[in-house]
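Presented below, as structure tokens, is a lone chain in the form predicted alone.
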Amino acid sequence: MAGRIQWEPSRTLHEFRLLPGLTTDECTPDRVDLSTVLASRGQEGSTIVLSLPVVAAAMQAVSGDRMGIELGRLGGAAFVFCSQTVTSQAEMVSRIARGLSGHSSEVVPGPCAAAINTHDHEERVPALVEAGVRVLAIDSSDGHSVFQQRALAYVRERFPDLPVIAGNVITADGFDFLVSAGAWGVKVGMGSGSICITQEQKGTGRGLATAILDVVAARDRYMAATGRYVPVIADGGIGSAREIAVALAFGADAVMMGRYFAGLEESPSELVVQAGRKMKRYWGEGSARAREWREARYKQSVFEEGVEGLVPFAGRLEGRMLELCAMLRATFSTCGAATLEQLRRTAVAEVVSALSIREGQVHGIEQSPGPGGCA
């Protein structure tokens, strides 16, 4: 039989709601601060800070140079995908670095970010550093591996001041392994993305809420023992302010999203019209479309771990992010929190039933076709 069987089912972020706390003058939405830490070595001057707790996934259909510049200008970050040649990725990073360096808005720009793999990192990392990258993430569906350990060792030796986020992991053991190997941050999630079929194909994975809670508990134990804080980034299937808020309340420092950004004008994927609707193509890094790079990420190219599909076109990034941040600030305020630290300390989460979820959605009416319209 298995070495250990855990009978408590893993939970998803969809299964939780946050209960209201006391809203005071100090935590009205206009006073809520959404800033967070993306990566940290635990020493003064060695942290990467975001103005908002959102980053775009390292995917061909999501994070090109335009997304990197525009999301960075708003205070987030987009991790340029590594499923391309070293030269083309470095050129993207260079354009983003230039675009962000000339930015003079009152929103502090986010970092120029890029992904690497554990296959050609010795060639890729120096090129990205020369191009101006400020933070890296190792792009892998399973970060609990000697391959990531070796990649982290290489960067630590050659570029000791370069922040590297490792992952993905879904257990406390995985977190401990990556932090001991030198990770400045840890990404959490396996098999929960909208285009990911890892759980279906391999039978490995975990509900994202349970994964976050397990890894955050390990992070807090590590912090208590060493005094070093390691940020946690929740990654996989998150697509709304509601899910972001729960992930942050559970201890994540930021969330990584793919599908949410894939439908925006700034994503590099193709805009198509289907049945009269504007759509954008979206595919996973483990899909048939990404077959050329699948082995570098998944260590196999025989079967697929992702699919391709379409997502509705959602317009410009800036408008969507303004709306998303307004929702997050409202949630923080309702929970009685003005900062991420306060949200974690004061938030109360509750598991909800399927009927409770249904009750919280529109029901019992015929919706009109638009503002002021009649059915």
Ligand code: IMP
Second form
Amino acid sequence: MAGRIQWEPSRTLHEFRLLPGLTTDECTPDRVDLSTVLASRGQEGSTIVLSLPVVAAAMQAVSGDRMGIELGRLGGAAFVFCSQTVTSQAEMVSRIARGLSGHSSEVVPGPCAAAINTHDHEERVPALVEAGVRVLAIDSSDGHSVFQQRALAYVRERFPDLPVIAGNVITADGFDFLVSAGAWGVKVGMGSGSICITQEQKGTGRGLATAILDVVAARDRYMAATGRYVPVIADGGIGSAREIAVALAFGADAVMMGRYFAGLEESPSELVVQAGRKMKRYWGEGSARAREWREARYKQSVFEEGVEGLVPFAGRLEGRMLELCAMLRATFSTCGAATLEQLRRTAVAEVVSALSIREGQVHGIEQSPGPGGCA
Ligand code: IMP
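In place of the form predicted alone, the structure of the form predicted together with inosinic acid is requested.
Complete assembly follows, chain above in first position.
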């Protein structure tokens, strides 16, 4: 018999749609401000702000130096993966820090960001700080652990002004634990990633929508009790403006995506052509392929929590981000919101049935190719 059974099933972001609100002259798409807070100590001047609510996952197939520079230039951030040696990660971070500081455009660039683990943080964090990192994320599928508490205690002691996002958690208890341990942001999601087999292998996890709602409720309680705001980042299984909009409406401050970015030219993974289609390789950090790098240093887990596969090549980052932001602005506008804060206040979400999801897709016609398309 379990200690406690929750009979209400957990839900995914795909199961919700947002209802329209009143669109006014103040919230037309061109007036929508997508800026957000990624990490915060809760005092003025100690916040990391993004002009887009989107970050790239700390994965070998996603966030190398090119992604860090290009996404940073657009106002987001890519967390350089820590499944590599300290030296090679610090070199990537230093190239990103240089690339972003030399950037002269009027779009405020996003921060130079990197992931750490709870095994070698005492060696890795000082090297990343030296290389110019501005924000860290502790990379783990289960952040509700004393290992994260110890890593946070180390950073708070040695680098008190360095923002650290901890996670991942999917419960209110997990949020409270990490925030009291010193996290400036909390990442939410377990078992929902596209390459993830955690739920199948271990039987642990939760639908991302329910996880966000539970953690955001804990964040709001914490804010009411202490006056301190802690950003929440939704992570795993998000790959379109539709899911991002629901996550933001539910109280997330930003989303982290892996598969979405892996397919872009700027990801570090290999381009392959299969049956005439351009594809890019994508693999989980818990897959056998990603784990190879540390065989010599850490005890290998005897089972995998991630798989390896291919995703369609999706072209250049800049064009895709322009498109994604245009869709988000349109959604905010339809919901009657000009800012993230307004979206949360005004948005009404509704659970959709499987049939209504089908109705929302093209149905009942043979679709013809668009102009310039081929049959
Ligand atoms: P995606 O955007 O659906 O592809 O999910 C990316 C997220 O999956 C990452 O940000 C991690 O939180 C998570 N993740 C990365 N590698 C693995 C893995 O091997 N197993 C389980 N989850 C993973």
